[in-house]
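A single chain comes next, written as structure tokens; it is the form predicted alone.
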Amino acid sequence: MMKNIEKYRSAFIDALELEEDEAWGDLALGETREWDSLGHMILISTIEDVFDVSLDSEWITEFNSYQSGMELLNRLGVDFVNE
């Protein structure tokens, strides 16, 4: 069974078409090529299939970072940490 962090990395590269060697702390909205507008919400659209949550356009606003979205998927409840 893949951890979270696994799921998240993998929905990163699956919506984005990233690399799996990304150097994943810095991707970015509008900073990364690949995480343009329609790559947020393939990406959005992703993640709520990967994790079963709905993110309401406030999140989804706040989701500009590989940090930010686990801060947020962390506050609906998925845990990065001890799982």
Second form
Amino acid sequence: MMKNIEKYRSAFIDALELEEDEAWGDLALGETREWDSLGHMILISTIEDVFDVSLDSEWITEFNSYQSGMELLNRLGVDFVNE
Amino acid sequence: MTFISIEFLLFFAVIVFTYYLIPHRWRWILLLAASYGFYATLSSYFILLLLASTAFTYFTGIIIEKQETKKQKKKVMLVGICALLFFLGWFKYFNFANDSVRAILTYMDWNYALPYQEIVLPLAISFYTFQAVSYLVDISKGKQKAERHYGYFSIYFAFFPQLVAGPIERAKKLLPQFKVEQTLKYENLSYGMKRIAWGFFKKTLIADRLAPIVASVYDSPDPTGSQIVLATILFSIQLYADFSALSDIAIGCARMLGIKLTENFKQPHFAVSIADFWSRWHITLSTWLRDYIFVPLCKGKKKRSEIYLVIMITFLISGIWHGAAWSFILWGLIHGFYRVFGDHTKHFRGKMATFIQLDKSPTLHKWVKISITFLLVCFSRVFFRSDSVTDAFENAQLFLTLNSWRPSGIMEAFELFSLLDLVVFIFFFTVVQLFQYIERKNTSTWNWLSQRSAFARFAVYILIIVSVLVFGVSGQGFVYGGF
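Could you please show the structure of the form predicted together with its partner chain, as a counterpart to the form predicted alone just displayed?
Expanding to the full complex; the earlier chain stays at the top.
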């Protein structure tokens, strides 16, 4: 079974059509061609499906980097560390 | 009593004086009486509708909160929203829908019996309905508690500085501010007065001076192409000056009462793209549409083409919200198309900029983008300003005709101005541009000004007040005041 971190990475790859070997840690909204405002909505939909969560507008704005997305999901009960 | 009147200033001075004189526990009564009093002077007949909508939203909010499951909450919320939209639809869109059906059936040669209804649009209904919808949605999602104090809730609905034309506020931001005891602060009074004066400046020296010139072209049966080009550009300036002045006065009045309203404009005509434009123009409407239409409709969408459809729907709603006419719908759709087209061609345009080496000069590249965005916005405003769809298409054709852009033709079109009007407009337009330039270099022109010498500061304040008194003209209310 896939770990949450793998699911998270996979959601990024699917939604933003990224390459497997791209640098992940410092990926941020608006800083890459793929992760623009519309790509962000696709990413949010994908994340919602994968983790069965619902992100409203405030959280969508807060989710502005690879790292902040993980922190947000962590607050919603998605554990990336002790799984 | 409109914002731009001595009566309003006197009325507001009395409210501010009394507000700080009485204890906090009575202030809500004062604000509510002032709000209903203000609304009654503008639209006394529809105060009953305002009262009914307030009571309905208040009780619906409480009922939503009392539901046990998310599903039940959503159900009550939807019923509440449908009822609110029914009121809005009846008053704002009944005749539009009726006329549209009539036109289609006449075209098809079918009989149509529904008689025409004389319906007057209640002032501010679009604004307070949107505030009510956001309140109910936020309660059902658990982001907002249902307000139990009927007085404070009623002020949220009818707060007079922003009732007529926004900014469209959220209960989460506004309600707590009413409840906190606001103390008399020099900074609030000073900042509020400056924002009000600046609003008067933009409205009376730019917007209302341009209004008759723009109208002379758009009301003319046969304007020249160059006149349409010039009048449309001037209309864009007029609309910005008009609406941002309204927001300035609203923000300034609220600040004098210790209440901070959301900024509604961020120099939209310096936007580098249509997406950027909508993050700077009527910001509170854009964020409302984003949070309550665009984001919910995007749920589950995993293809760009699906998101494009959502964008078109969102802008369609924006167009309908602005006015019950096909020209407004087209205006909204044009912006939707711009946004979709802009996204779809983003990479190609980037490559083109590289190919012609435009991206080697970032400043030039930025100004090219600003100019193109401004012209696209101007084109859409042909539809916003024209009285009918037929007129809009004729005017749009003139706007797009290359011959209309001949410099000699544009120079001739300047004859629409008298020499005095032209000099006055150029002078005050330059002052506004200077203000905006300082704002782009610093975060706030008012802060920048406060660091100058007392002489410089007061020279600016006196210039603003004297200019309004000597050269200011006052027209027929605000463009956005009619929505």
